[in-house]
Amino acid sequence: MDLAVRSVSKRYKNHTIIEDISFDVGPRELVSIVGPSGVGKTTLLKIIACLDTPDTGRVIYSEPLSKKHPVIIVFQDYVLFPSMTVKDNVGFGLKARHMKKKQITEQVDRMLVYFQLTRQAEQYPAQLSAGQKQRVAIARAMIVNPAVLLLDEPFANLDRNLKMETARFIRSTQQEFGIPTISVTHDLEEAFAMSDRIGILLDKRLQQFDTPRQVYFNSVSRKVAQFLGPVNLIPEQHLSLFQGSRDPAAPASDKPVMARPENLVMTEDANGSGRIADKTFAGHYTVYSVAIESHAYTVYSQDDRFAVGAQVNLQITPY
């Protein structure tokens, strides 16, 4: 199964929610649509799930949807049945299909093992952690063999320490079951970690849709780049001060060059064009602020030996 979203737009009263959204999802692909809260991500997800209809455009599935292979959406509040145990929640979809009890038990047991929920089989949702509730919700979705899995803010209720672990788990689960998956989220780090491709939804439109690396290091606009994290804007007149970064044959431009802090490399030089104005230890790297004339540039480096006040040269390195 694969799907295509084509020119989808949605309005409520006189307010445009999303406009002219188009992208594809491959048969075994995990795609994340990221954007700030209130940008229309959940509206888009509901349209893909056939829970809402677009004003214009359409969602095209490569195969007809059916009760046997539906589109399943897992909402951020999980929507577990509070009066049912974990095993009954997981097996609910099979019971609704009137499957034989023995088959339900066998399939539920396999799911509980895979999702590491065997110990919680007889517990109720109120007794579970947020991470366990999410695994129950995804297990309940996966057990019915969905055609497409949709995740609405999958990290919203998780502690920071659980988010990356959950992103890896979602990725491994999606690959194991081979189900095309769309996640909408504003958690960027986790989206980068688990996605084959990422769409950036800003100002009602999908601004860029590409691989995580391409979206991050080659953003199509300043707005997209700044949404995804810190970025240095290097004016034309400064490019000659960045070693190896200016092609003499290239025409001049009034648009600044965008470079992530990870793209800048420092070398100490008593005659360097920059001076280290500040440094901060940030765990995995050190954050340097380098002053060149009236501009300050941010550099991430794993080398902590540079001192504040030192003269340095900067070089832009492509990723």
Contents of the next structure:
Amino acid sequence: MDLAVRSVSKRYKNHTIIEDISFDVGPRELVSIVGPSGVGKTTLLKIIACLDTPDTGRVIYSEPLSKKHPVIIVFQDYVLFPSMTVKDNVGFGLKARHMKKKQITEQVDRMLVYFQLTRQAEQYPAQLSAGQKQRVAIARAMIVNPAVLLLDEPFANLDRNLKMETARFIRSTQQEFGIPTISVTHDLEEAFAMSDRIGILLDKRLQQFDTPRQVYFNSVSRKVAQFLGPVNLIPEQHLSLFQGSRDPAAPASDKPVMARPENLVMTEDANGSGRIADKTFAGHYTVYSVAIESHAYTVYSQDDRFAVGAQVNLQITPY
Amino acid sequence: MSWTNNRAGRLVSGLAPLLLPYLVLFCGGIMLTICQSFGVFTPLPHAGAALDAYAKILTDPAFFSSFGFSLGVAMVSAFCTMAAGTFLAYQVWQLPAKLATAALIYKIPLILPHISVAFVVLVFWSPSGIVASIAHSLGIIQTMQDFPNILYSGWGLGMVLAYTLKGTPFAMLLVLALLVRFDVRQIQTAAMLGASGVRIFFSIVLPRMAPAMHTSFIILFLYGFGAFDIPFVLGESRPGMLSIHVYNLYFKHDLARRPEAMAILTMMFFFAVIFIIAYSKTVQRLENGVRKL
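Could you present the same protein in the form predicted in complex with its partner chain, rather than the form predicted alone shown above?
Every component of the complex follows; first up is the chain already shown.
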């Protein structure tokens, strides 16, 4: 199963929520739509899940959706059935399909083992942690072999140290079950870690849709680049000061060149064009602020030996 | 310690306007009823033993048939009311916002006194009532006698109808209060997982409404069991409702039979207490887990 979103727009009371959204999701692909809160990510997800209708455009599924192969959305707060145990929550979809009790038990048990929920089988949702609730919600969705799985802010209710682990878990689960998955989130790192492709939803429109590396290092606009993280804007007149930055064959441009802090490399040089103005320890890397004329450039480096005031040269390295 | 005493004193004095009527009227009334059932503080000096009234009642087959009849009418009417209230509340909850506002009309029977509802049932369902007239106009019946005796069939149907009509909006009110906080995404999720409307109602919505349903059932059952006004208009004599039995003993017989009336009231009171405890315990056991929410 694959799906295509074509020119989807939605308005509420004369207020445009999303406009002209188009992208494809291939079979076995995990796609993340990222954007700030309130940009219309959940509206888009509801349209894909057929819980809402677009004003214009449509969502095309390669195979018709059916009760056997539905689109399932896992909501931000999981929406587990509070009066059912974990086991009953997970088996709900199979019961709804009138499957035999023995088959349900077998499948549910397998799912509980895969999602590491065997010990919680008889517990109620109110007794679970956020991470466990999420696993129950995904297990409940996966057990019915959905045509498409939609995840609404899958990391919103998780502790910071649990987010990346969950992203990896979602990735491996998605690969294991081979179900096309769309996740909407504003957690960038996790989206980068688990997605095959990422869409950037800004100003009601999908600004860029590409692989995580491409979106991050070759953002289509300054706005997209800045949304995804710190970026240096290098003006044309400074480019000659950055070693290896100019392709002699490339035509001159008025637009500044964008370079991520991790794409800038420093070398100490008494005659260097830049001077280290500031230095901040940030755990697994050090953030340097390098002044060239009136501009300040941010550089991430794992090398902590540069001192404030030292003269340095900067070089742009391709990712 | 004195701070605690002062605080408790202030609390009691603050609650006094509520506590005093409760103590004097309710607790005092119960105590007087119990005393009179034992022949103490009766209008006429009681000559027999303290438990004479209880002995007389508990050896009277008419009491047991009245008790059984009252129990049946109360049980059926409470169940019908709860079921109708729950079903209608669910329907109203699903209406679009504009229609839901219009549906507030369901609250009208709430403001009607029970006696009025009894007369409404009488006017509609008696052999000379509106339903019979319509049936006659449509040619379904030829004479009044052809119309089925719904009100006085010996099954208490008239009372059940009146209690259901009066109690349904009350049950709806309680259930709707829970439904307005119900997360509609639970229904969407269940539907996405392939559940039918019936399964969604029984597996997802009903457990959510259960606390309001139990509360309304207890209140409606106990009211139906002990109320006087509706049985006075729509009740039957053989067997009659217990409340009518008590009324007759209290007002229409010798003052010497006052202890019997009070003994029945005392037993009805303790039955109500035992019923509430037993029902709540049963529900708690059945809903073990849901209560952990």
